[in-house]
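A single chain comes next, written as structure tokens; it is the form predicted alone.
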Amino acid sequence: MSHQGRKFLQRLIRSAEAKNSRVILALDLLGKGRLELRDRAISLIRELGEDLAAVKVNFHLLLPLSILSDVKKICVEAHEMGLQVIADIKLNDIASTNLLTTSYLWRAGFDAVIVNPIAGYEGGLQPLLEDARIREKGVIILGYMSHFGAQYTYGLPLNSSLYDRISTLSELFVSRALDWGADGLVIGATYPKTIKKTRQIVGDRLPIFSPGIATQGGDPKVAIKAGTDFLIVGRGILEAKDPLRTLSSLRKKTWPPKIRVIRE
């Protein structure tokens, strides 16, 4: 499947290369009320936008705001930052679903979704992928978790004489990936041997998004080196008693190389 025309990752990429960041802020925030995280989302975008290369929103603002006006205002000031903004629903369920749930996302303001390949193409996946590239929106898919249990799960091997080349759950999804025409894989930080391997498939047809870093113990150095373009960092930012001085730092530190090129 081409890989031209994904409008998401250029934008992803002219964001990154302007602010010198491959950082993504993972806004995972706790508060008494509705407005309360609203306004701190935003106040975080204006404070820290100018070290970011985009923002991901999950179930810690989804479920206690309105998508349509607090979640949409969140997206609005992310964008007029210059920045991407990416949920993260992990979303696993037939077609029909899918598509309601992401007209909502899109509607809300979102540019990418992260999704669960577990729900498989045909009646699952496919349609949303074919929405979303005419909408000119991502689509990533989840690769390998970062908490510790997700060896147990992504990690399991797989019958060899079925698979030329997979060995694991994750090398699978992968696969699956590249062949679907996603616009990148979520990959944990925590796992940098799996990222190095997800590197050697994909080459440099997609690129690898990691969390964990910092507060579940994933090194930023260690996961680029083996092959991650962007570090999904929440708490290890959120919770900083500096968190604009923490940001700075960890993109001054992790910057170069370039992120890789988005190739046919």
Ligand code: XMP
Contents of the next structure:
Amino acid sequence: MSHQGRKFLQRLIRSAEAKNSRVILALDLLGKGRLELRDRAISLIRELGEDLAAVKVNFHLLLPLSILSDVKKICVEAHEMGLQVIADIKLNDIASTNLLTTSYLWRAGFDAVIVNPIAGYEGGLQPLLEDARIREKGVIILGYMSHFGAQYTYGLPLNSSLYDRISTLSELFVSRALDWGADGLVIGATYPKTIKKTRQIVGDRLPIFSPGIATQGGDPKVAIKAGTDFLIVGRGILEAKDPLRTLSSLRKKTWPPKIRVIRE
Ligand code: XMP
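Pass me the form predicted in complex with xanthosine-5'-monophosphate as well; I've looked at the form predicted alone already.
Now the full complex is given, and it begins with the chain already shown.
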């Protein structure tokens, strides 16, 4: 797979290969105080960083923390550990609001953002995708979410007479992610058949990121066999008795010598 001009992917691959890890930690921390949350995130990054390819930050931290001080500090720490930082906000708005949002994310130091393709391209995601490319940031598109109800939305059948070889809403999003020059797709580990189908559609042109491991029932090995590249894990590691041991064991059992797709 060529990632010419796709700097986020190049950095992510470098980090994954340096750590022999395809695991992305969801920093979904629960706590009362702002500083307690920030410091816990930083100490987890230091403690677990050697076994990770990246970290993902969601509203658990984005809402209580200050974006340009606390979150920025978390991004700095992650970069010092050689980790990429992904903002999981499933952004879904008109272009001007999307650009305002990502301007804060990029200033805080994020490397990539997860967006919702339902916003569409013109007047929706196009300016963000173009701006991200110029700034060497990544845009990852939701292809099929990990929760149970996703099958009633992402899995909706489409009229095949309107769309050539596309039979579900998810497949349409996958095809759009390719057309729009996105940097990756999120497909829940809980839907390995969809991962397989997505891999067939995208070939080695886009990496697949899979949340839904462990707590939501997804099996990391099954997801990898189906074609996923990166495993997103939160509670399965954060709530483990020994997070480092749990992560380390997951890293080892999911890092085969031959990694497909994400090689440059
Ligand atoms: P757990 O604790 O279930 O956390 O390992 C998963 C993390 O990933 C987020 N999540 C998703 N993010 N598309 C996404 O972009 C999805 O389909 C999806 N499913 C879960 C979740 O919010 C948490 O941060």
